[in-house]
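First, one chain by itself in structure tokens, the form predicted alone.
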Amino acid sequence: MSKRSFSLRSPLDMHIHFREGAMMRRVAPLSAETFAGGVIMPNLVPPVDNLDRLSKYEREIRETVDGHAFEPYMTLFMRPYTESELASMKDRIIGVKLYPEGVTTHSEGGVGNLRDIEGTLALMEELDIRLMVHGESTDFVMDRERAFLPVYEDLAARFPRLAIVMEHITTRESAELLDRHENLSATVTLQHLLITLDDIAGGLLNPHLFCKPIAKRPEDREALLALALEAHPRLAFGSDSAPHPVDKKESAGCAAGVFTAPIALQMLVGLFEEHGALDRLQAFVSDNARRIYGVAPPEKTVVFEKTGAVIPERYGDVIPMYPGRELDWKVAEVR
């Protein structure tokens, strides 16, 4: 399939960070100009935990957005909660993340014993709230994930109404799960669709690619791939687009993320092209997430034109994935 221009229809990123203040006035307009919404990640400091919180982050977010037809789907971070709590908060998240404790940025707060939410766990299943996970545990780092998939097995067989996203998989062992049990669902990143473990640390470091879940190897890659080309109906885009400044990334205590928000819908456009599935890409990229989630997004069609345009090489103090690269495909409208 050969194209010059293909349009999108309200694109969907549905895991991403906005941080706050400076950071999130930077990042969170280059999401919303081109997707249609996102859901916000709750790994702040301190964490999304309680509605005052919730309330006063949606807000800053909506101001910072406003004039995109953008809307963020929240998040809260898991912790024990009571029934009252998640009623009162129930219309206004989309789910609760669970960190577990120290594995990722910012999840100092996370959960160190799972028996310790089994209680809010319960309640979420009764109030049809989703848990939203981030799979690793603390085992060798290329590791973590696959040791955590007996967690996600045992969880999706006891609660067998409660609705688990596997967020950011990047092994093929998670991409066989996904088949086994029925409230399972996923998101993917486009760093895991392109890159290795090769890519970070084969040669010279690559700062700017490391992030957590780190990417593993080939095999994981191709699995994700064919995954997404296919636009397996319970897998969705989740950019996980980490945004730090550049002395936070450029340094002996690297930061975990790495940021596409900005181009991400562009580099797919060409992925999905060059394996001849651009009749695929709307399902992955929104179609797929509506259903999942049970969301309607704004009205926005993004049209791409195949005249070829250049990341550039940084975003005030953040580096992008591949700066300077040359790709193919380029934003041409929005509307």
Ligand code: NCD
Contents of the next structure:
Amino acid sequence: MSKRSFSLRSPLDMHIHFREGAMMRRVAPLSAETFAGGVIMPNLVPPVDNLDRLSKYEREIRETVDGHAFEPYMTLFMRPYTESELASMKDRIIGVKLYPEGVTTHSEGGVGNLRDIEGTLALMEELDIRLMVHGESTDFVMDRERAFLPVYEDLAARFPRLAIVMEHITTRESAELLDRHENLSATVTLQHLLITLDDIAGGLLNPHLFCKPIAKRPEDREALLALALEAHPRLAFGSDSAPHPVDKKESAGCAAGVFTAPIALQMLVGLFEEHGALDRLQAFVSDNARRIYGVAPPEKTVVFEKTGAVIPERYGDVIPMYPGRELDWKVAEVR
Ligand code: NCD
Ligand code: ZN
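Could you please show the structure of the form predicted together with the named molecule, as a counterpart to the form predicted alone just displayed?
Below: every chain and molecule of the assembly, starting with the one above.
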């Protein structure tokens, strides 16, 4: 008999955009309701790249998710940092996020030339600070992640004690790279397990599925799904839930980002069940991350029930992935 009920312990979202102000107040509680913790991305305007900004941002998040058992794991936006800067923020962050200049939303102040941060990377290796990377070049859009792989290989080899996270991987080649370097790990999103470029642009253009890195080919999705379903020990779930107001999505010049935070877990339960892999989901959404990042999130149990539910059309002015779609599973209880 198929399961009617399923539980996860302290699910974690290792890549999430909370934004600030009114948008944060709208989206952060939705994550904090079901997730026990999350890695908070620093690509604000201006970015989170100093102690004062980091402290204020963390305080705003904690105030916003007050009452929920949710731990925000903070990150810094990569720039050349001094040793004393890094030392002063080391215990407050889970890593430093490298955005190559101009490759995604709010990355204008990103790194133009990797040589500029060589010294910072050496310091991070010394101080045991994790490097998280948006791994895309500025080549043709479908080739950007592939073109970046030699950079990962080079960094992994030259900084063997630096823990490097390949964020939101989208290709078969990235999935394969995971087994080649001990110091590499990766996150993968929900949408990249489900969609290809066809779902975005194969028929009528769907702006709500448009994100960076762009979803790729069927064989890429298959490779990522296989990696997730086996809960590869160096892979963690990171939704990359990236809310934008509806007028920025349904517009000429659509902003990149898919909003999945409130529906990601229910959809993952359905996806893993469909593939007979429910017993691997706990590792994929929590246990792997605890081990890879060495975190101990608050205790939280999320109980799912197999009774139909419908994805809301909107959360305020934000439209989620698959608005109006019927789901098999819903969150029945959080304790
Ligand atoms: C993210 C955003 O909107 O901040 N957008 C996206 O398409 N994923 C930035 C990012 O993670 O690349
Ligand atoms: Zn992101």
